[in-house]
Amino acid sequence: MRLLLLVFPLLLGAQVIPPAKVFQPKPPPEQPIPFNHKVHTGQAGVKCLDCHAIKDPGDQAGFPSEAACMGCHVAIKKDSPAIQKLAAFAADKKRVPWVRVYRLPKTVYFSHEVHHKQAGVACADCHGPVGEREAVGLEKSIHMAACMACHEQRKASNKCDLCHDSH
């Protein structure tokens, strides 16, 4: 019966939004070695994009490599031993392993680029105060439902080949 309300009005034409799912926040995960957001942003000023840059085509936001990082902790905090592990991660030009936080379906396409440069969207409205957490979990939602609404509420579309491929 439930498909049968889902299915009927896309036969109309008409748009349904998904039921929406009960969210659960979920708590940091163990990262390799301990991040603080909050002293980052706080502290020293860094904003979101100067870390995560979106890069062409624009579709993630990416990470700041190691030797990024280093620039400031060659001299900042170089005795901890979690600068430490990532200096041994700059120096062997290895990627640090982190543990990703937010991931969506493979069947879900989302362009950082369209939302947050063209549209404006703040990178908390998805991703939550991230610069005030000293460690970040899932605490904002990113399911359809979710989606969906806050596309309603920007006016935006919510035709489904535009997050779903329609091959």
Ligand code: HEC
Given for the second form:
Amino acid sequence: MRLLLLVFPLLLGAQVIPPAKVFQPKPPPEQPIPFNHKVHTGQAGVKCLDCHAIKDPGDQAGFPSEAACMGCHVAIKKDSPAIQKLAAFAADKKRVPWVRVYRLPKTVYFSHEVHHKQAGVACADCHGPVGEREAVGLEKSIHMAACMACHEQRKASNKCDLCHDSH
Ligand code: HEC
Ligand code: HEC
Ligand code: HEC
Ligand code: HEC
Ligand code: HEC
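Alt. form predicted together with heme C (HEC), vs. the form predicted on its own above:
Every chain and every other molecule in the complex is listed next, the one we just looked at coming first.
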């Protein structure tokens, strides 16, 4: 009976919450160029937003341009094979095909602008301590249950159409 009472309002709205997925961290994928966050944010002191500038409309953090990388690498380690590969992409004006780590289904709406710039959620809350990592793997859940847990805690809405079909 208690269970029925819990389930009933959801059925009424014809919106059934799927069972929460179990989160499995994933090791870093092999990248076309072995980029190391620890070297760049730690040793070289580059800020997250200098490379992941949340540009209009602000949904994405995005990836830096190859020209931006070459701002340093025309000189730094220019003889290294990895940097020569990078330089070739930059010269051909081609994007390095970085293998994506955090990715939502296309049907889910998410904004970096709102979360980071407006609500002040730290990058590490959703991605872990990337600046200490030599390579980035999936260390934090971006499943629906994880989104909703923080929304509940931060008193943000958990209406279905906030994240689905509203944009
Ligand atoms: C602010 C300067 C700066 C920028 C911008 C920068 N790097 Fe670096 N990068 C460094 C420094 C410093 C090192 C460490 C060099 C060393 O080991 O002596 C390094 C090392 C590397 C290495 C290792 C090279 C090797 O063979 O040891 C790779 C690969 C690399 N960077 C790729 C990139 C990519 C890709 C970008 C753009 C997304 C980028 N870097 C942007 C400063 C920079
Ligand atoms: C010098 C440029 C540079 C800086 C500084 C930098 N990043 Fe990155 N970031 C990259 C590049 C290039 C990639 C793609 C290669 C990879 O996944 O390692 C990347 C990948 C990522 C990814 C994985 C994206 C995905 O889903 O595929 C996350 C998350 C991330 N960075 C967060 C951060 C955070 C947080 C900081 C600050 C602590 C930071 N980055 C600083 C260049 C940078
Ligand atoms: C509230 C959680 C959250 C916060 C805070 C957050 N991210 Fe993300 N990030 C995500 C999600 C979710 C994705 C996958 C987005 C998608 O596939 O549409 C993502 C994707 C990325 C990517 C891959 C490229 C892209 O833009 O989709 C990079 C790079 C990244 N984040 C870097 C950062 C950096 C740097 C910060 C801090 C300035 C940050 N993120 C803050 C949740 C977050
Ligand atoms: C660590 C906390 C946290 C996590 C994790 C988080 N959110 Fe949020 N989210 C917030 C807060 C706080 C707000 C309210 C921001 C405001 O109203 O200023 C918000 C607002 C939103 C909004 C409404 C704002 C807009 O752009 O329309 C959407 C959509 C959203 N989140 C989607 C997601 C999705 C999808 C995920 C999981 C991939 C997620 N959020 C994970 C804290 C979080
Ligand atoms: C705060 C953001 C957020 C809210 C609110 C939200 N969802 Fe989701 N939903 C997600 C994300 C992110 C995914 C994709 C990741 C995953 O499958 O966990 C998802 C996936 C789904 C899926 C596909 C699951 C699958 O396994 O294919 C369904 C169905 C769904 N949501 C229904 C709902 C319903 C019904 C509600 C309202 C009760 C709701 N969602 C509210 C973020 C949200």
